[in-house]
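First comes one chain, alone, set out as structure tokens in the form predicted on its own.
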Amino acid sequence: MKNCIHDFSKTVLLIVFLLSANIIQAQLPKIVFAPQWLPQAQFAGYYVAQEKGFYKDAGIEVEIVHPSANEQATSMLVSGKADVISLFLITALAAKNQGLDVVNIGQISQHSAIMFVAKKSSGIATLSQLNGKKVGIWKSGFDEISKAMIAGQNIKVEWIPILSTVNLFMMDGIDAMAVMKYNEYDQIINSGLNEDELTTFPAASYGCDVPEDGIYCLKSTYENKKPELEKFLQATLKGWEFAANNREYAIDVVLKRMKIAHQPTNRVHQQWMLDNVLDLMKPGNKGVSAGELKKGDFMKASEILGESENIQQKYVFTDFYKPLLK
């Protein structure tokens, strides 16, 4: 009889424990995160942090929602669909100039992957030879650095808006196009052109090595959810670290997310993307830690944006950057 009572008591305690755990789980504060583009290895660290339970271990629940190819992540902040988004540094400054009160809480990328690419067969060997040419540019944004490069060379081009395909370039419908080294450039190579058949003009080689992916939220969100945002940032960096050390696993996670979203891809391309994105995250000799925004990069982005868009407003670094790392 005593054994029966003992077993019954253990069962009750187990049930109480499980119910308590579920209640605690249900009460975790929630953060909705929106990357600035469709699912791909560019965002592997976030997926890994979610898959490995790093966010829940930190005491938050994170939902990852992607905008469509025609939607900008900033609109998800405005509508309240997302608490946190990823953005290029210069895109965030442009959004701030347009009245969106965003702040940077962590800088994931430390360098630029933007470049123009042209076929050598076109005869385009220098950036200035793009003068008067048709150049593909992303319809969904991310065009500030590309346009600043052109403006800095005092040349004029005919901008042709494109989505996420390289088909127009491959069919000679445009003379050149803006690409990310980790994405469209590799797509072009996978479409049949060799690297020695292409001429590239990296932004970093033209004084435009402005960091790209950072983590942003509205200033009001920062003020109201600072503890949750700190946990989000720390768990995200842990996710990126795990992805860097377990790349095959990270690609498995990425491919699963892309399959759910019905995004066509292949493992080789996503591996190329992950390797390149991880390289962009290395500060090098910048004198900053992972996840930290350098003031000099902020100033450079502000200067480039001001010159290319004729923006007179100046932003204060400490008003824009709200570091949460300890």
Contents of the next structure:
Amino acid sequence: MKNCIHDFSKTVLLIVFLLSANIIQAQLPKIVFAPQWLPQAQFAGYYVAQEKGFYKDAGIEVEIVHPSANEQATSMLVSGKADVISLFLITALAAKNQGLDVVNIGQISQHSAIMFVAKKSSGIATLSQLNGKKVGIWKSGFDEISKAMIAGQNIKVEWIPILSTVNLFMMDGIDAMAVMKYNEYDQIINSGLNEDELTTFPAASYGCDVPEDGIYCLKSTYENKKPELEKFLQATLKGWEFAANNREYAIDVVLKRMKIAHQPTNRVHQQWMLDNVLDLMKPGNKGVSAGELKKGDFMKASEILGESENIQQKYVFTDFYKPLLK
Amino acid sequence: MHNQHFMAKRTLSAHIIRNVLLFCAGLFLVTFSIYYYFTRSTIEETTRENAVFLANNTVNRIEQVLTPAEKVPQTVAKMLESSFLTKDSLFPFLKTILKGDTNIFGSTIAFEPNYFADKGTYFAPYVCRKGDSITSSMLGHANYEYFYMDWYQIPKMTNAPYWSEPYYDEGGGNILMTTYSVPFYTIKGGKRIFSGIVTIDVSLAWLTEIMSSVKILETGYAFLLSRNGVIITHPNKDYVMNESIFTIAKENDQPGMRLIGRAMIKGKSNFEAADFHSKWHSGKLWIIYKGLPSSHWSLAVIYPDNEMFASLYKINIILVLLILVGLSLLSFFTIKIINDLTAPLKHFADSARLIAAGNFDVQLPEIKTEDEMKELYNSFSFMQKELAEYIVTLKDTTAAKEKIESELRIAREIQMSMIPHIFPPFPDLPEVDVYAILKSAKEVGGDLYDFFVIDGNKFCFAIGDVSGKGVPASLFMAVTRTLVRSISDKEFSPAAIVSTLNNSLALNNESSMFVTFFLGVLNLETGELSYCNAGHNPPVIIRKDGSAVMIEKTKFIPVALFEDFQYEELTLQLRHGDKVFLYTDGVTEAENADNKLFGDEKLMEIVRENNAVSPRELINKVEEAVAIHVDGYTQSDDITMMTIFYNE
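Return one more block: the form predicted in complex with the partner chain, after the form predicted on its own shown previously.
Full assembly next; the chain just shown is listed first.
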């Protein structure tokens, strides 16, 4: 008897909950956001904004979906599975060149985290010494900057495409590899190599300090959902600001998301990633405000892309950058 | 007195106990330290041996699975190189492999892109277990480009077999897996070229079982690291496949853990005190680690220090308790022994006090032992006897001494009665007033003075000082005084009197004694004073006007030295109101504690200050001044003074 009442009340609660959820969903306009990679601290600001209810406070409903091995963020944009995605500036430029009508509505990162790393024991001390060497590079893209750096040295390397681990580098299968300072570089450290055993060549030191993560949507979405997108951007920046000021909390949120996604994870690496990603968001000497994309950076990225792809760009800065933040 | 004695005894006892306890405690500390050091070393060595055995044993258990598994793809690679296998026979062949070895979960032979012209980019027959059956599939498509997978790429690039980092097989029920890949080569166009990879997937479910079966001490545990330091097995499930030893080291700020991690992934082997603290297991830890030859993973076993040395700590507590009991017993018995030993001493002390009080017959404590206490008893007994005898002798001596003293007292009385001591001496002789004192340094003295009337109207006075002191001097003085009186019955001039006296005394003077002597004869009518000074201190003439001078010295020798020595006399004129002050060297040579003499000058100063006073008062003043000067210092010589006032 007692159990019956209990079950009954549970059912009522469930119905009420579902109804109210529907009501909220019905009331708030919804944005589906897809970061360009699996859950990690690189996207802490979005998770925090969602977790702290900044999106709801702004008057929108935001769902975060992640790409998979079979489906990249750009594909999700095309298929309509996502309204907004995050992309590297140079990836977005390339996509637009290939006909995907994306626009940048806000630039989160202002600097490049890309660098080459080599073991000191390999004897490689300068970038030009990579000439003729086997160099690991992401198979999935993001390779334009790295390739521009090598081209700038007038040398040739044997590029070895790599999926996601640093194991080939650890096993000395390659002489050097391109890494994100906030990600693969720390994985190497966390695999037992010390920083003083490594030589690094950061893109920023070789004239390639091109911004990375930005927020993109289809031009049509931009035109139809301006108010919602503006709210999304504002709440996202608020999320990043909160994450910067409450890093432990932000890490907790990230770790929770990673566990749900069954991703191997540890706090130390995510902490390193968050700290570095937040550093990339600082204007440095570029004099940009939060969320702004500098025309200079756009031009630099276009130039690098043009050189690597050997194609003429068919659009101008104002076609590409549609700032929604005042 | 009794308390003092009691305190002294307690201090002696405490002193001995303290020293004994300090020594024993020191000895214990040294012994205990040595014992502790060696026992600890022994335990450490034994644990090391056991740990090495355990680690080797566990590594072997794992190797027993991994090493045979390595053989399969190695053989397949050789078969492929020798073209023993055709592309169509691969699926059945792989299935045979799985059927033959239950440890193998899956297997593939993955070829390079477009290796077979008719098979396209991807050609990788793959079989794996699904429940009880074995399924087959072809790997490779646009979203699974196996050429870039670690299991393919790493052995290809390094030209060496490779055990992959463990991973969770997402398709196969989330089992922890690892893949062993062997590159194979074929001859194409006369050249041996890389052609693909043979792999076997090994489930690691058994690994966790082996590792968790390693139970050491109470809470010791084992864990396994991959080649990159990733935790493959650990009692804390949250660590597994999430953390590496390096991320744990960084999170807990333990650089020592990172160092050991680096040694481990390099395949090194050691047993050492862990230079880190673990969040997972508190306290000091020991660690043994050893690399796995096949997969280059590393096994570690953690030994909690407190459990490792638990037996030692237990024995330590027992030892400390035993030592405490031992020291207590030692104290107790030491106190008892000391008390037993020193008990006779107390009796001896009591006896000594009784003996000191005069009870020589007191019973000494009975000593049965033949030791130092017996010697003390003998000494006491001897002392008792000797003291008794000594006291008897002392009694006799004291009686004799008392008798002598009594006789001396009488002698003194006799001596003092020989000199005039009633003042004023001549109440019916108004012309002269006399006062004199004699203070002997001993019972009887060698000083003398005398005065009397001779020849009708002449006042004769004398003062003298016999050499030496005591009884001989007093006898000589008595003789001198008697002779002076008898001689002056017939002779009236000072020179004659003194000469006669000298002759009498010098005769038969065996002991060579002598007397400094002054004798004056004052004509009371005329005031003429004739005198003879035989080596005596010059008297002082105090004139009525207050001036005072010492009579010029006449250079005669003291009497009794040489017979027939011719003494002469001098005269001077006294006027009424003049005084003559006579004294012996006991006055001028009175010494104080600093050996400073009273002196002639001081004497003259006192005399001049008191030039107008009566003879008695003058002598009192000088006596006072002398007393102040010596300030209680022992009088060494007789003091004699005499003043004659020639009345108006």
